[in-house]
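Next up is one chain by itself, shown in structure tokens, the form predicted alone.
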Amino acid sequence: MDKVSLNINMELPIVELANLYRNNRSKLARVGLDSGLEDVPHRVIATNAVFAPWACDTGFRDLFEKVRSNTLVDQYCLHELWSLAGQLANVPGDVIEVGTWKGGSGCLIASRFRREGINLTTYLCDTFNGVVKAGEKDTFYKNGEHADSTVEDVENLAESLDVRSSIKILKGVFPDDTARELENHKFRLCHVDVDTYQGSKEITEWVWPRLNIGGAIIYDDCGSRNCPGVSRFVQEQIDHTDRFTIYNLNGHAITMKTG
């Protein structure tokens, strides 16, 4: 690891800390960090980007206050949720989120439809005992963890925001055990959070052929530290000329299903 010092006072006015982070990047760029895996290396990402739509969108940030303490999605992504359901708006299908926790991001994207006007079931996903299918490819996660929520917790989430009616609770392992209630179903959109490499790797595989053309799969924790695995997934997908797969540094995956 490179050897960088910066001499941050942690005691200085947040205007001064920014500066000193902005005058300091090149540096903090060079700073590597260990993923488990020689093929999937880690960096600080230090950008330029400072341009935060989040910020002004008011109808996200009433969303986000409300479900902020039912996800560990951060705002930056759910904001590109938000935004991208509302994108595909002219795309036919469901919704399908695999990882859905106490339901905070799945509630935002059925939210979204539900101010678009557009009537669709959103399936949430999961198993409510925890991260399954943690493998060699996976460094960090060992199965079990996240196993605190319950189908309740995504209920009463749901019941407040008035989108009750659009979702659907899918509770245990996805694909084995539920994807059986959803084989002749198409989406538009699906969005895995799963933590490893093989459940992205099987979710993908079933829900390719479902996916609509122009419709998306969106992968969270891609380039998280705590999630190689499916940094390394989403490398995979890039030669595939069905789609086009875009990671974007706010640790999401984007791909895009073209054909």
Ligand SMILES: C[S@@+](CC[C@H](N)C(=O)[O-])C[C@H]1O[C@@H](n2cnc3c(N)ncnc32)[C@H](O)[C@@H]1O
The other form holds:
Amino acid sequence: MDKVSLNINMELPIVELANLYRNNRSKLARVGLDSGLEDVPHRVIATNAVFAPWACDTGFRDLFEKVRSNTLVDQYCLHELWSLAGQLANVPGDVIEVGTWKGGSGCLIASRFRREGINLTTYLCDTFNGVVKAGEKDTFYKNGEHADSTVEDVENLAESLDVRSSIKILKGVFPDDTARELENHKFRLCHVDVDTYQGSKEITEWVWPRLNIGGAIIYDDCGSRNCPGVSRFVQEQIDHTDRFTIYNLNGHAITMKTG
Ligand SMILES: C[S@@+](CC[C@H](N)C(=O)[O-])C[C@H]1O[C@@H](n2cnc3c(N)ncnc32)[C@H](O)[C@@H]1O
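Can you now output the form predicted together with this ligand? The one shown was the form predicted alone.
All chains and molecules follow, beginning with the one already shown.
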């Protein structure tokens, strides 16, 4: 194993630490990490990219400050949701998020469509009892995690952002308990943030025939250390030819419907 000598003391300026990281990137990228699943390789990812559009997007920054205490999603992924929602103006259909927790990511998406003057409903789905459907294709999650959110948390955030009338909250396991009432809906965007292989699979199978061409599914936690099941599911999507799936190194995967 390569060794890196780091001459760090407590006074090291942050810029020097950033440069140390940059200068040792290729060595870091060779460090293997165990995913707990044989067919899901993990490595330290140390990319060359430094362009950060989220830093100067004032509309986004304003919203980010308002939702950050209601979300587990980081600013890179939130900015991607914000940006993609802005690019879906011409695709018809509603929006669905499965895995809403306290509402941060879902209300941010709803806010972007409202800002663009697009009249649609954003369906926000959660058990409000924590994660379900974890199984042998997952490692960290065992079911019941993130059970600390309520419908009221989401309603209050939506009220404060003035998007209460453009969201609808569906409480229960999706698709088992709550999909029935959306049977005849069409969608332009689906955000999947459920942490498990089986959950991601069932939501994708349900939404696919209801997703309009040009629409997208975004998977949170693809590549995350705690969610190898999501990475494994996304990897399987690459076999399909009616969709275009990209693994974005921020921890998102995006599947666009092309045919
Ligand atoms: C990581 S949290 C979601 C984070 C949220 N998107 C945010 O902005 O912070 C995962 C959520 O998925 C929910 N969940 C997992 N599987 C589900 C399913 N099949 N149906 C409904 N909710 C589910 C859990 O209850 C949990 O609140």
